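The chain below stands alone, shown as structure tokens; this is the form predicted on its own.
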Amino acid sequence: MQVVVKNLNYTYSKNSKSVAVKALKGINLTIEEGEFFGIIGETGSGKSTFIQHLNGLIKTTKEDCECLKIGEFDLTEKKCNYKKLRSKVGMVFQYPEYQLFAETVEADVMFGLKNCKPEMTEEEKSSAVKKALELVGLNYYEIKDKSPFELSGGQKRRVAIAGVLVLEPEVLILDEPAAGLDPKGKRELLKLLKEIHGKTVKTTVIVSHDMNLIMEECDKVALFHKGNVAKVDAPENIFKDKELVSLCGLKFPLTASLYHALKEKGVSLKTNLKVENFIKAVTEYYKGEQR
């Protein structure tokens, strides 16, 4: 499902003049099937906002946006199926952990189909409920009837994101998926969204503040600048343009930083700035300087 927004624009309080913000104006932006996509930008840039837009939790209009397509869905008709929408684009909030409520984790994550799907029957429900615990990596028999509230930390999440999963969307959402999570943790649960994007999610999208997660694991970014869409591209472009990045206010991933200081002291690397080339572009220059 292909994403396509065109001139979305969203005022908060837009019948009040004294309150009104307007956090989105004009925005541009097209995701393709299949992109691990990334959305950056400092607090308050239109991130979150534009994302809600996107399973239809903040409602647009023809006379607010141009075009907001997902697929088949046009979300500027007032005759939009939101329901299914939401089936086929799935929305991961930061710390979903802390929506899980009921009794068992197979309770938890079967919510969403006993509103979405209601005509499955009690078996197909906990086929799905099994298959979607079991692609975020958890046991479906040791885990089932226990309280979510009994879990780990890192359960819980994946609890969460089995709840969104179990609806099998085409497209992902993740509003800051890694918040909160110590290094190892973080490393599995990308490793799991990675695993998972293209076997049942076609598409995946981040909005996240770790730029070194950005810088490693997307494909596209889009970088979010006071309401605007500043530049959209691969990482390695957004991340070179120290001026722009600057501009916005955000942090350089590591690699990023390092290959700004190296470039202000004479030395400049052929690299996309992932870790694992960047490090060979380091040990390949300093080698020819050797000999």
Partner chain sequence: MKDVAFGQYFPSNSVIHKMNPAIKLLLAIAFIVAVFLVRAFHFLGFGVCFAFLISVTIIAKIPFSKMLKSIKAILFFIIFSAVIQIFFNKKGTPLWENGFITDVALLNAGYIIVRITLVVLGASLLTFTTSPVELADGIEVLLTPLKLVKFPVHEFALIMSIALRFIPTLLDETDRIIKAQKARGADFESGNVFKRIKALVPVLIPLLISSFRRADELADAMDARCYAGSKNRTRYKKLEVAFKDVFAIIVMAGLITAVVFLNKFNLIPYLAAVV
The other form holds:
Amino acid sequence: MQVVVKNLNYTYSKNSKSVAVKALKGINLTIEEGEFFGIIGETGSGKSTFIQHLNGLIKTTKEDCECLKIGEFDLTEKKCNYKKLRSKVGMVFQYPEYQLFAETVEADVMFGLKNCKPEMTEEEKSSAVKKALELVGLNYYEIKDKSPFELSGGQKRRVAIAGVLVLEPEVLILDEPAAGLDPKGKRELLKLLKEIHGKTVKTTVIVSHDMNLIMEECDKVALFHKGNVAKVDAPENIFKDKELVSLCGLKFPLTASLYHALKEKGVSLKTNLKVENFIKAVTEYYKGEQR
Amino acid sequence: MQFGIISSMAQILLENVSFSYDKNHNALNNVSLSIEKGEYVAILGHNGSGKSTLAKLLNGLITANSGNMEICGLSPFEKKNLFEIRKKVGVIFQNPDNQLVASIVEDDVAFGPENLGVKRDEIAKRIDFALSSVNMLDFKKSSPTRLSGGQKQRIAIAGVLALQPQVLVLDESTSMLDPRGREEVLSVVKKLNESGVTVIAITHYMDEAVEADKIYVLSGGEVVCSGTPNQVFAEKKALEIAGLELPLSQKIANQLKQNGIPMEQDVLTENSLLEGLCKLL
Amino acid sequence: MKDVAFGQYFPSNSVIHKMNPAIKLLLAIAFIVAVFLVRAFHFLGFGVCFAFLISVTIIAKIPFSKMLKSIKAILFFIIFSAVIQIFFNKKGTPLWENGFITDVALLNAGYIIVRITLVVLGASLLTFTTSPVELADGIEVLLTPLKLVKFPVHEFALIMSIALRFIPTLLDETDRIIKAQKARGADFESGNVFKRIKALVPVLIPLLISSFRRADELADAMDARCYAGSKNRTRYKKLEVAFKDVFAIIVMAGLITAVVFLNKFNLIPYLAAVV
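Provide the structure of the form predicted in complex with the partner chain, given the form predicted on its own shown above.
Time for the whole complex; same chain goes first.
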């Protein structure tokens, strides 16, 4: 499913003029199917307001938006089927483990199915839960009858993500999925997301402040600034634009800040800024100098 | 002092300290550490390594089951010392929302001194001092709900500073903040450290540990290695066991060295990596 | 969600806003007493009360539309009380031959409407001009004498202030959890009452759990900052009694005197005798 957004506007507390805040000011963005898409921007730049539009948690109208289409769903239409949409577009919020509520892991993961696919039989539901839990690297038989509250932090997060994956969304949106995890937990979660991407999930959208992560993992990045999209491009092109990224109040991934600093010293490296490629470029440059 | 074996230099001293929440499992096991006045010490460990338990131990929120401890010359095993220890060792916790008591910034900062029975004009002075130390004086009359995470966390620091502590313990205090908030908090902490406050930063961000005077790595409730950042980052095995990773700058430097580029031995921070590269290229 | 005005506080820098909240609270109570002192059908007293309310509203810079809105909220209650009076009060003479509505009933209904309106407007004026935090401080001061009977005034005040402090945080959190469950297809908007209440379970349980977690962490943070109950504790905030407060007390005393005085002037002697 392709995500097409044209001229999307949103104002908080629209009805009282004194406190109204324009959060989105004409967003234009297209996310192609199959992309591992990153969204970056300062806190308050409109990122989270934007992603909430993508599965109808914030509803828009024709008045505020020229076009907001995800696959066959037209979200500017009043009669848009949000239940169906939400099973196609999954949303994992920051610290998703805080949404767990049921007595058992199985019941919690099943919650989405009960809401969106009530026509499924119990067996079908159970097997979907099993599949989702396995996708996030958990053993269904070991964990299904446990209370979600007795799990470790990392496990809770995986269960919460399984609760979204169980609907087999084609587009998966994650807001700061690795927040609060230690380095190992973060590495494992990212590996997992990469694995899931391309299985049932076709498009992954990640919102993150971790520039190294965005640089390394994403195919394409949208840079948000004060309710606008400042630039959409491959991560290397975004982070090579030194003025723009600084203007938007963001930091650089390590490779990019080294790249810029070296450039100032007259050393111009040919690299796409991914760590491995960067090391290769430095090595080649050094060996070239030696000769 | 129970055994009389404590060195006079250390401000915080733990010897073979163990603590358990339940009988079957020790959250901390034979932990020994010694921290001197004015040091910046990082305690690294994965989630569940026992590092938050350690934070609570350091200001007497919990009491060790065994071992020997001395904090600012006081034994936390004696109940009458607890108040004094909490006065001297301030803790900043992880969630900025869950440690502010009052709905107005100045009232929140006043909470600590009020508890100590400090007089009103003295409290007013301490509020101004504490808020200006964290660059939040302009927000004295604001409501914390409207502030950013980094600002809230700086208010929490001010609330602790108003107790005039000698030691500041940061229990993953930056893990819920965005990069800007992290930077604000870290620069305030650094400034405080320079003015003589001992800082114990409990974290799993490796780059926060890079500039520490000393690092302790915790895993499974035990100290698996300790030393200067250079010494600790050389112990790759121990770090791996502890579920930690080298800072990215160190990883890049190591890789370059492997590729035959003569990088200097201790490359840790982004800046030192850059310096090294500039010299070579 | 954070921007939802909580309580009715209407910020402004008027002299009324700056008054000592404890005294404001006392005066609000005094005003309600004054309204109740007005005897049936001695409408002159109400006139004075209205004049007082309108002047305070102007001084406090509260828009009249805001005041009207606070009446709107209890409009149903006012109409209901009035209707009951009109239909069930049989005193006095019917307005027309064999009619079931009496003159006394009608006047009584008017009397009740005015009374309730005055009380509501007076209370709203207090909450418009006093933030919840100040109100809590005011209540604490007024409760202080209860310390003599070992009522834990300090603890009570602390609980109030922490509750106020966490309301916006919890509202925020509720909003977040609702959205997270909606994203999993939860439906809070359709179905009968029973269904809707059931739909709230996935919101209430996480909210409850997180409240306990917060309480736990807050307790640790308070302990770490040397909290040990009210013993030997000082208080930073001081509620001072300024000239404006004294002046307000004098005005209120004047109002009550006026009401009592005007009670002597019976506009409708015949009806008052019936009641």
